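Only one chain is given next, in structure tokens, and it is the form predicted on its own.
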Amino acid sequence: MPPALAIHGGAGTIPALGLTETEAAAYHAGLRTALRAGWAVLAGGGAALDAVTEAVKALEDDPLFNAGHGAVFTTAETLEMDAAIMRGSDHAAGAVAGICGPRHPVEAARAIMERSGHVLMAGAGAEAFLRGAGLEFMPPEYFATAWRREALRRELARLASGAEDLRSDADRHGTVGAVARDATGTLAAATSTGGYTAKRPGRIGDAPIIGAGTYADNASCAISTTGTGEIFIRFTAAAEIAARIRLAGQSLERAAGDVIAELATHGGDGGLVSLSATGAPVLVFNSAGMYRGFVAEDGALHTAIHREPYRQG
């Protein structure tokens, strides 16, 4: 199989009319940096699991995206990050929820997969395990950014006033993720998020829930989602797409497109990036936009934000 890679930087996009060309260029540059990091692994004959790890780490390091450095705040002005990773060949998976400390939450999820004997760990217990595993930790100040604090201030003021929710996708959503297929045909997926601005402390979305926000199965597909986490959990969005491929013989494009359209009827907006055992990546969304990108077979990088044509870089 030819290797393949697709990423997203979340459905939480700045409205198209409010996005300057300078801001857009910065987002495209961040997406390309992540694509290069993941593609370098695949082009060198590396594993899909390593490719999605490196791509997501690059997005976690970029303060423009809501994961790692640049994560959003809870109502208590705390940071709680979630992440998951999964390999399609054997369904090995790891996930972490409600943590603040590991520089790269995706590496925390991978450490849980490979070294804990568990699939999902959360909170203080997870952080203690991860310290023992030797992961790089950073102080809370590392993850915080001024514009995320300002977004929290605005949302707390709106909640206190009882005003209508007129927030943009940029304030309501935000996740990063990647899917990859390596030269052996193995699929992998990874997702990482800070949640959404002014979420309740302790709230966990779909990103670390295997089968909802993250899934990989060599017999069907690899998926990383972004959007209204509660809806994606309730309808086990990623697993539903995989089941339609495996049991109903649907194409990835049809299954992914239909599920995202159906979620919209239940109040679920967002999107996903996905790959099957063969073929090109499928990137779909029902929201105003989704920071996203993929690598073509010739190695060219393609990125987009709203519904405009992809930029090649």
The other form holds:
Protein chains: 2
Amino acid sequence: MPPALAIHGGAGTIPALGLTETEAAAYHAGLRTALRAGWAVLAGGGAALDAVTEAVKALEDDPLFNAGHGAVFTTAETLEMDAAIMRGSDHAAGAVAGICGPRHPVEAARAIMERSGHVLMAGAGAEAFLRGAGLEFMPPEYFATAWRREALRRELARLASGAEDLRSDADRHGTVGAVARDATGTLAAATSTGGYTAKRPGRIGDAPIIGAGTYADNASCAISTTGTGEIFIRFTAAAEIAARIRLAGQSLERAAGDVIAELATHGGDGGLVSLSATGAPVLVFNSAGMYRGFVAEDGALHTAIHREPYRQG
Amino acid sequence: MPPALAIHGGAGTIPALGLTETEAAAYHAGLRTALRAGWAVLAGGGAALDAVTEAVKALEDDPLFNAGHGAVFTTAETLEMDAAIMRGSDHAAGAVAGICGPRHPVEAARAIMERSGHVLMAGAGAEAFLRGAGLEFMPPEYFATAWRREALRRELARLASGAEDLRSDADRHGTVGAVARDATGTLAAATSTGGYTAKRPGRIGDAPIIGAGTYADNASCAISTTGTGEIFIRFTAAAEIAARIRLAGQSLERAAGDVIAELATHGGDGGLVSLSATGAPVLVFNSAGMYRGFVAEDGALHTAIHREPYRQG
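Show the form predicted in complex with a further copy of the same chain, please, because up to now only the form predicted on its own has appeared in this conversation.
Let us now look at the entire complex, which starts with that chain.
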């Protein structure tokens, strides 16, 4: 069975005109780096769970994307990161919310899955467990970037003035994620995010919620979402797509497309990357753009931002 | 349309022989108090959302049940409560995790639903928001009870000795919850819990996860679960039951029964209370018992603990 891999770096009304070619090239390069990191695992016969871990770690390391280094700030100018990971063969899952410490929140989610006996842990309790588990910790300054701090200042000023929200949604609800299928047919999904700029401290989005922002089930699909997290939670977005495949016999393409369209009617904008049980990638979004990419069967990397043709590399 | 209401106060291997008639009577009385609180809302033409709020508040006030006053302790001898609420007409939902402060965690979940713009909030950030929202707060001593502290001491000693776990599961994963249907046909669900004795600080269970422990959708059902939360999360228990009704045309009775049986094969024990779109109550569990009750169409209260006939009152 050929392996498969798809990733995203957030969705939203990414300004097509505002993005210079230099900026776009940097996003494409970041996506390709993450695809290569995940694909190296799969090409070497590795597990889907390791592939999504490595792809998401690469996106967490890249400050262009809202996860890990480069995560966005809360109203209290703190960083609170969420992440989840899930394996489709046995529904093993781990997730973490509201943490600032582990360099790679996706590894924190995985440590919770493999070593805590729990699925979801949050805040100081999660951090204490993860420190004990030996994860690599970084000081808050590592995650903070000047442009995210500036984005917070602008957003707090806007909120104070009551002006209309004209931000790029990449700023509002950026997220990164990956889905993979390995040679054994096992699917995996992982998602990681800083949430959105000027979220309330304590807010948890859909990324760490199994069945909302992250889901993997070998019988149906693997999914990682990005978007208006609250809507994705209320409509159990990822689990709903999987259920339509399993219970209503729909294709992943139809189920994912329909659910993303339905979420839009409830005010939910964003998108997702997904793989079918046979590894076919489906990348859909109802926003203007979504940083995204996948590896074709021949190993060629495909990346895109808006609805333009994929760049190959 | 006649209203409907069902509640639970936790499931597990409640020792049938160990429970004296005096103790059993206290549980039945607590369940009846909660049923009356919720039914008073519905009989007065009130909303399902208010009915589940009032029923769960009554269970949170009763120290026999693991929620609010009488919640169980973490390994750090702290109290960390989770709760969620959801309305089936529009999928409005709110949830809170890892808090100790609001007297009624279910009201905290509702305040998050109605006033935060978020669905799920946790820890200190949630507490700060809820304090600002004017919720009634109580000191930690209010929630602490001597018998839960003793249960923690016993469990920590057991963990240290490596002895087998012979606890009652009511101690391990007690939860309270309610489902209601009002005269307009709107469903609602709410769940509230202290988690389980000697959980790690920071652990979040299925109660506050929409689609796992709490779910309401007018087109299918309302559900509140109790049991091994991690398994309920990994298999999106509540959303799965709703999906089988909507997408596979199953009855609530079949879908709920099958899912609870399937969870058992993955090591998940517990149960749920649910109402169909027409208000028919379905109360199922794969454990030895589940504190539970419902109101019959004639207004008679029905309560039970094990598989014995319901007591009417």
